[in-house]
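Starting off, we have a lone chain in the form predicted on its own, written out as structure tokens.
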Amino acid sequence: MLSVKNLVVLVTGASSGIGLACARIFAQAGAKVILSARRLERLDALAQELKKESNTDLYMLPMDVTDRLQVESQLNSLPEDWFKIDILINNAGLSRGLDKLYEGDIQDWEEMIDTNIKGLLYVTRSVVPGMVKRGRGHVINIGSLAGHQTYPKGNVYCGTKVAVRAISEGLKQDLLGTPLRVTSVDPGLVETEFSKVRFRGDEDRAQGVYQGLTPLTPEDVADTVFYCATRPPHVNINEVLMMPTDQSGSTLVYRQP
């Protein structure tokens, strides 16, 4: 098992739900954990929180990740001591609204795209070429069933955690070669704030997604985040696609009646 202790781990998205997760079990490993999100308040209450359980330190970096030349600039220009990334977690994305493709709204499709390609280009794009010239380091993109199964209406969504797929699977072929190593998790149903984010604040309907059945938790995914970036440094666990037991497909889910 490999140690995380005094890496430099950045997780995007690190204000809430998995992000937060993510960042939590890497921290009380002893990660220097950066929390990036684009909720200053959220992260300064996720910092006082981590601190509270973990002696470990925190850097709080503000972004967004659609915004390409904010990413350029912040993660250029961080402290010394956190220059070095050793573990990315790719993990800000979402989801928005639940339409067929010919109804769709194009600012819903501009945002998942932004938000779940673009940005996690921007990021990588950012980080990977120090861990290269370091000859160390890791990317681990959050990508969803929805990447290797569509559903109705989930159409756009669903096109863009394939992109991540895709990307991911790229990345590493195009890193053979050097020591770096790339996963992508992909779960399906998570309780987190995703659905709600979906359904634009909608609680009723958001909660009807886990309705009758339990889903995973962000603490599961992050489990499986902490799995794969401690492998010995010659296993690479390029993809692991993880489902609540209720769940065996994007579309079969077994809910109590």
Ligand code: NDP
Contents of the next structure:
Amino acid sequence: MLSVKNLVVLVTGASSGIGLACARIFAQAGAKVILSARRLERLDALAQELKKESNTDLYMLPMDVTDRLQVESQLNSLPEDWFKIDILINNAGLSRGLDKLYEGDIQDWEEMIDTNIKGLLYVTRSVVPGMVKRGRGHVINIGSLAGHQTYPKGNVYCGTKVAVRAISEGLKQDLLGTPLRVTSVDPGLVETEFSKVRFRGDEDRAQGVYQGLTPLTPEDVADTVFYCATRPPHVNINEVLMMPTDQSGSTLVYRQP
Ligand code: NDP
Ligand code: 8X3
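Same protein, different state: after the form predicted on its own, show the form predicted in complex with the ligand.
Whole complex next, starting from this chain.
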């Protein structure tokens, strides 16, 4: 098993859910974690918490992944000790709305495409050249079951996750001949703030998504990300499709009555 001790790990979307759990598991294993998201106060609270739990270095990087110039300037101005990113966890992402395509809100589409596809690309484009130059690095993208199976009214969100899958595959191909690794971790239902964001704060509707089943936890996903990151250097886990035992497809969910 590869040690992540003292490796520099950038986690986008570290202020909540899967990204937060990833930040925690890597910090606990002694990695130096860059916590990135838009909500600085959340990152600050997380940093305080992680400092108490683990004795590792943390760096807060406020960044909106949809803002290309901000991504470039934030990543280019990382201090010397933090500049050489070893593991990039492209996790920042969201869904907005659940509508028939022909009734969808175009602003919602723009936000999902800008965040889930273009944001991931901007960060990747800024970080990977340094990894190639140094001859070391691992990019772990958080895709989704939605990138494997489209579900009714999921249209554009699912499309963004199909894109993440294609981008992960393409990046792996383009890095052939280097020691760099690329992984896509693609979960089904995970209970986070995802549905609250999708339904713009409607807690009841959000809770309904997970009602009667045992969903994955952010920690389950972080555990899988960590597993992928800690395989020996000659092993590349390309793709992990994971879902709750109570789920067997995007629209196949067992709920206790
Ligand atoms: P959360 O809403 O709990 O977390 C989303 C994170 O993304 C937050 O930290 C948020 O931070 C960040 N984020 C959103 N937009 C931006 C932006 N423009 N710039 C920077 N950061 C941003 O949801 P999850 O933890 O569930 O989602 C994480 C990833 O997992 C997403 O890519 C999602 O598509 C994917 N996923 C989720 C599943 C689920 O069922 N929950 C299943 C499969 C995949 P902030 O708002 O502070 O910027
Ligand atoms: C999130 C999983 O099925 O709610 O990517 O879209 S799902």
